[in-house]
Amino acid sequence: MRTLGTMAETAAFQATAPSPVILVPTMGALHAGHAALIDAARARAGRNGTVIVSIFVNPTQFGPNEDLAKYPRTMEADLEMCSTHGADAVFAPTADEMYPPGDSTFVDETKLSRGLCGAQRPGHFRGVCTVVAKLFNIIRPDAAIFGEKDYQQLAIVRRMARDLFFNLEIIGHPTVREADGLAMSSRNRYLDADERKRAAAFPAALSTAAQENDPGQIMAKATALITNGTGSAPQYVELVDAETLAPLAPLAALERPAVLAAAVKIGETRLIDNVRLAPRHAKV
């Protein structure tokens, strides 16, 4: 497995890398959820294709009061996981490599990023789109794999790839969960024992609420269950169209695929999760 630190090294590697080239973008602190993404990329690339994992803690997607400085950095363990799960190369640039002095251009999606986490974290998805666009231009993959835990991010990257004519496929991979249902996340390690126990109520609340009949009932029940189970009021609970991320009206019939998405802060740790809902009242 090669470790690449610069665009020049990556271009030289990519020039002879057999197709298809599958990219797994990450911010490091890899866990079993990331391992599943690398496994999926390896399966998609086949024995003769190329899997590249990027590891870069992207400063432009962190707000001024967020956890950039303390975000976990575990490069040695990350490289071992990438190698074990069949990556052919890891692109691990410095911040100066990705954002050279004088850099002043950003990519900003303006519709799907308005609500959900976009409303809570101004500028976050501008940073995400910018760094992902740079990765696509540097690595030039045939496909890129993203986890569905960050559902809004996945939808936004798909829209950006469509709108900017990136010639690649964006693949969503199902959320990987702990035994108690908590979605795997690098930030889970911030939770102390009591917070970790309460966090398990978060996905359970979403799954239970998703059984209700209309958006208003679903969101009200999710809000109550999250608050009671975790001890924290959610930052948001929304039921949105799975493609456009437009909020559904309280009494709307669920005629299209939808996503119940929520965020909650337990202690100092912000968690996000979502549940997909299939159509229930299709028109006859």
Ligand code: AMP
Second form
Amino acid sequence: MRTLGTMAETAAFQATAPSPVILVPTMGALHAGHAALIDAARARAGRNGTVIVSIFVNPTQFGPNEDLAKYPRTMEADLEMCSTHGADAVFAPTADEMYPPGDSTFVDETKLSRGLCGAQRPGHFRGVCTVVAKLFNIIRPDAAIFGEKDYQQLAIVRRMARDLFFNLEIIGHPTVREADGLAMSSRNRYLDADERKRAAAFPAALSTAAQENDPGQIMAKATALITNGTGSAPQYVELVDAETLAPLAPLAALERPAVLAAAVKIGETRLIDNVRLAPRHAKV
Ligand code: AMP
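Next block, the form predicted in complex with ligand AMP, ref. the form predicted on its own:
To see the whole picture, the full complex is given below, headed by that same chain.
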């Protein structure tokens, strides 16, 4: 497995990398959720294609009061995991390499990024789109794999790739969970034992609430169950259209795929999760 740090090295690697080239963008501190994405990339690339994992803690997607400085960095273990799961190369650039001094250009998706996490983390998805666009231009993959855990991110990246004519496929991968249902996340390691126990109530609340009849009941039940189960009121709970992320009205019919998405802060740790709802058709 090659470790690439600079644009020049990466361009040289890319020029002779057998197709298809499949990219898995990450911020490192890799866990079994990331490993599943790398496995899926390997399966998609086949024996002869190329799997590239990027590891970069992207400063532009963190707000001024967020956890950039303390975000976990475990490069040695990450490289080991990438190698074990069959990656051909890891691209791990410095911040100066990705954001050359004097740069002044950003990529801003202006619709899907405004609600949900975007409302609470202004500028977050601008940072995400910018770094993902840079990665696409440097690595020129045939496909890139993103987790459904970050559902809004996946939808925004799909939209950006479509709108800016990036010639690649965006593949979504189902959320990988711990045995008790908690979505795996690099930030789960911030939780102490008591918080970790309470965190398990979060995904359970979303799946239970998703059984309710209409959007209003689903959101009300999710809010109540999250608050009771985790001991914290959610930062948001919304039922949105799976493609446009437009919020559904309380009495709207569930005629198209929808997503129940929520964020909750347990202690100092912010967790996000979501469940997909299949369309329901009126009984005749
Ligand atoms: P991150 O390193 O947290 O930025 O995540 C890198 C990629 O891994 C993103 O596409 C995430 O959506 C995905 N990912 C993170 N956690 C999970 C998980 N538990 N299941 C599936 N994908 C995940």
